[in-house]
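Single chain ahead, written as structure tokens, the form predicted alone.
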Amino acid sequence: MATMGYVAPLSVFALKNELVIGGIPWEFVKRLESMGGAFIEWPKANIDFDVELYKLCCQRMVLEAGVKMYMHSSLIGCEMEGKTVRSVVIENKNGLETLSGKVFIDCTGDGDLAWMAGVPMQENPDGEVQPCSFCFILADVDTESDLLNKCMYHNGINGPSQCKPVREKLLALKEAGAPIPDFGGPWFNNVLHKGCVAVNITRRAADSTDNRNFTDTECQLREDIFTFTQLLKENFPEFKNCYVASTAPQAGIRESRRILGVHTVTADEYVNAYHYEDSISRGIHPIDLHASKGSGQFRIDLDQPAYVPYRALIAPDYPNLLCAGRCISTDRQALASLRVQASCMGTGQAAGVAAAQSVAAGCSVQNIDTQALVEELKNLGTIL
């Protein structure tokens, strides 16, 4: 999401001054900190970034891991013996491919792996999802002004971040019969370069799994991105030589599939910081549900990081499957805080370190020695 969405800063690493997602995570961040690609706001420790150095560091730290990767391919399908995932099959240019492994991770955000695997998903009571958000650099914009020195920073110090002498203009035209779709925020996001800005405002609810209703809704989402380019430039003197210098290459989503997993983590314990006996990550970004029609979101501020237990990445009776990021078992209040994207890092840590012992020790996912991969994981630099 921060590459192909455009979703920045990464959100929150820190609570006052003390990192709370630390390892591998804050390793990368520090790294691209290094390239000159990424610029730390503490005390939360948001993390702006360069776009483009973001993608090379990645690309440097996964190719000397040693990783194999398949680009420009598709996840079309898996192959079960029971409810053992054997391998995957993945489509490209080269045709269709099958890629075998003893232990397999759902990164996907949409739980795709897992659904075709058949793991049950949860189901939201309302039926509704939180809106989906085409993300954007505008060029040209009076980045040194007062009105965005005050909120393109997200460290808390200099006001919200959401942009509100903005929000408050579009409303009143909204008010007063202006032809203006849902938006939420402005949040106007710093790319590291002077005169521009990622901008987080188009709001439209669609389903991400659904193919076609994900396709009209970022055809709309796109002649939004052009209408509220169109305000900025109309009624605000910061952003009277704007225009959009790239778009996202997919629009940003927040919510989708989740699996139904061992542990659900439930907004009781998460506002509360239970603490698991197997928790391997935390998290310190507020409850943030954006409502899926109008401007409106629903909020709550943590006093203290939260906690996620490994049982909420992996599903019963799947011995070689887990799950990390946007896609574990939580119910709609968590994840509204879970599925940022530092929170998304660790977990993703955590996942990597259990598949690794679970290949070591011959086991399923289920029976790994969650204390020895609490204790791995903090000798990697995992705050917990």
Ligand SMILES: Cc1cc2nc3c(=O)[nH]c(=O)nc-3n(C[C@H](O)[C@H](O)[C@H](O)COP(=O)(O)OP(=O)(O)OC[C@H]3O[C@@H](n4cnc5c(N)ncnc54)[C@H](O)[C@@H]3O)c2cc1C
Given for the second form:
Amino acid sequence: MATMGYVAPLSVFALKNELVIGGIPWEFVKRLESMGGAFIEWPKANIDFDVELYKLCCQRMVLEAGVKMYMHSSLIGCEMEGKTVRSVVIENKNGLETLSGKVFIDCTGDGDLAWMAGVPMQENPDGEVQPCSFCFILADVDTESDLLNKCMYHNGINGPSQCKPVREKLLALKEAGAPIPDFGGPWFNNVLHKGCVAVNITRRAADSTDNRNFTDTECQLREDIFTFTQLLKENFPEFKNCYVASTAPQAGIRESRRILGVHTVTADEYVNAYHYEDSISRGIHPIDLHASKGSGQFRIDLDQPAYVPYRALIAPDYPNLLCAGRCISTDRQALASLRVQASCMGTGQAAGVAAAQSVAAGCSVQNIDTQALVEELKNLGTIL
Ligand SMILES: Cc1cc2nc3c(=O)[nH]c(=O)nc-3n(C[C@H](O)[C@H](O)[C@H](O)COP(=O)(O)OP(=O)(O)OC[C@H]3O[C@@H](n4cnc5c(N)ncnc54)[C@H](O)[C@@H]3O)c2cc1C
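Okay, that one was the form predicted alone. Can I see the form predicted together with this ligand too?
Complete assembly follows, chain above in first position.
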């Protein structure tokens, strides 16, 4: 979502200047910073970034680690033997390719591999889903102005990061009958370049796992981008010369499939910082549930970092499949915090180490030694 959705900043790495998420995620941030591609907003360590340097930094780190990449490839199926994934099928310019492996990690956000493998998914009793937002970059904005300076940073020093004056004006216009689509925030995010901001304002509910529905929604959201840009130009001098420099490659997705894991993290456990024996990662972003309609947002701030157990990354009976990122096993409210990027990265590192241990020990992902996993993660800089 950082590079495909222009979702900024990367939230949240620290509480009161103290890191909550370390390991490879933090190594990545520091490396990006050393390339001039990241600005760390203390005390929360939200990370503003340059999208293009982000891609370059990822590419370098992945290639240095010896990872074989398949760009421009879609996962389209998998071959199963019982509940064991034997291979995945990808589609690209070479046609169909089958990739076999001992352990598979699903980081598709939508839990595509787990779904294809037949893993049961969380049910959404009220059918509600957080909306999609199509983010974009505006150029020729007066980023030196008081308005932008107060809301472009998300360190909490200037209050909530949504831009209140713009929000109030748009709500007033809407109330007065102007044809303004639903919107969130808005949030104007620092992308490290004078005059440019990444904008998160559009909002429409969609099922990202249904191609037709997602396509229709993305088209409507693209219209919304230009509607809001015009409104900003007309109503705020700070935006009078601005233009859409770039829309993200795709609309951003906050919520879709999540596996029914061995353990499902609940909001209650999360808010109360329940500590599990197999805690493998943490999170400190508020529970932040965007309403599917209107401009509302349900929010609970956390007093202390929450934990994620390893058992939320695996489903019962699927011996060689792990999930990381927003498709892990959580209820809707816990997801509304865990879905942020630093937390997703934390589960990613844990899934990687667990996969390696499963292969080394020749056992299923359910049977690895979780204490050894926790110790190894600590050795690798994860803060638990
Ligand atoms: C509008 C918006 C605002 C947000 N605001 C913030 C914020 O301020 N701070 C924050 O930290 N987080 C924010 N989030 C949340 C965060 O961006 C996501 O929850 C997070 O990026 C999810 O990480 P992930 O790795 O699970 O999935 P993703 O980041 O979605 O990555 C999944 C990857 O898998 C690929 N993929 C998917 N399906 C397939 C397939 N079938 N075959 C091949 N590849 C596939 C995708 O292309 C993508 O590269 C926001 C999200 C949205 C949408």
